[in-house]
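Okay, so here's just one chain, in structure tokens, the form predicted alone.
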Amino acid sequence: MERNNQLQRQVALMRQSLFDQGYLDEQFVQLEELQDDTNPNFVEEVVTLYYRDSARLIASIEQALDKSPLDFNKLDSYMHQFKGSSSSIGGRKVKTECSQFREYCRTGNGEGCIRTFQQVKREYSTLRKKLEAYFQLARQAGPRGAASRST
């Protein structure tokens, strides 16, 4: 009983870091209020989705980044998506990211969107392997450990 105890108070810490570094917004609360009994997975299966999709626009970016001349309008227009699933998860740093590559397509910047993608990408990969942790010490914790939703 107290090894459930303190593997539940790692996750509210854990998740707790996850806000205070940045990585997460209230987003994030939003989906765990949907969270229940019925569905005691939904978060952990809606942010597998995230990633399923995320590899996807990852790679259709990188073949349009590789393309001469760049199209700025299908570049902004993959990165408007990643952006919108980044925010739907309360992906922050993902999103702040993604706010400056489509800055970066509207005024034309080829080297600021390449540059600021290899950004993305970093944030994204931090934010996937600090979640995946997250889940991972969630599921061994028990059902508890996921519904800790103090902010």
Second form
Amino acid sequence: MERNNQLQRQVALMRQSLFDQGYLDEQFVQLEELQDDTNPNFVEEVVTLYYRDSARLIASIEQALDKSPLDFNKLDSYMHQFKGSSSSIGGRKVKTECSQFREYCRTGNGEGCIRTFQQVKREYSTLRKKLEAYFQLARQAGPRGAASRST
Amino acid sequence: MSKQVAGAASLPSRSVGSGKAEMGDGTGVSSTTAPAKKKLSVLIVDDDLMIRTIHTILVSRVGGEVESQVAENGKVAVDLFRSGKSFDVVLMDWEMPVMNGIEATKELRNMGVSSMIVGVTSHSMDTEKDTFMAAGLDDCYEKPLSIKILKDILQKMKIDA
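Same protein, different form: I have the form predicted alone, so give me the form predicted in complex with its partner chain.
What follows is the entire complex, opening with the chain shown before.
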């Protein structure tokens, strides 16, 4: 019981740090509010779909960045989708890097696109690791593992 | 995608939907049975499974008698209407393969569909939203929708009905 309380506290702290460090925004809370006993793993299921979308889009962007000359419209279209997905789960830092990439597409700056894409991938990879660790701990802590929003 | 139905149980035929049963003379069931309250039906049109999942749960959570169905692109949505199905509200994404939201909205309006069609898009600029609105939308919001916005949309539906 004591161990469970401790785990739940750890989950709450981990969750709060994701917001405090800017990895997540309010949209993540909106998803949490849709989770209940009839859909107890809703947030993790949606985030898993996000990983799937992201893998596909990252691969498409990588392929498109290998072509010469660069097709900025296509690159922008892929990144628009990736930004939309990231925004839907509250991935704040990833969303910011996506916006930067799209700026470079708009100005036809290929080097800027290539450089920023590395940042997009880095932020995505960091977010994914943090979320995977969070959900794993939440599962260990049990049904109340996803603690309520701190006041 | 399977049809999603809101969690609430069906109401009996002398339902309180119209309020008449509650305000009746108390002498029992009238000879003519009041029709069951019609559920508000929502069609979620989006090629992204993640968005379809979020909006399906959102609709089920908005409360009241609401049910939803999904379509993965504009053509599937148009074909549903062509097959005789009708929906009170259509949540229409913009960018979709096969038939996008603009084409689908124009097609539905050309067919005489008068359902409320709400654009739901990650295009955030006013000029972009204007382009989408011009296709025949009743309103346009950024995705994903929130419970508050969806409730407002459905509330407008009930007032107009």
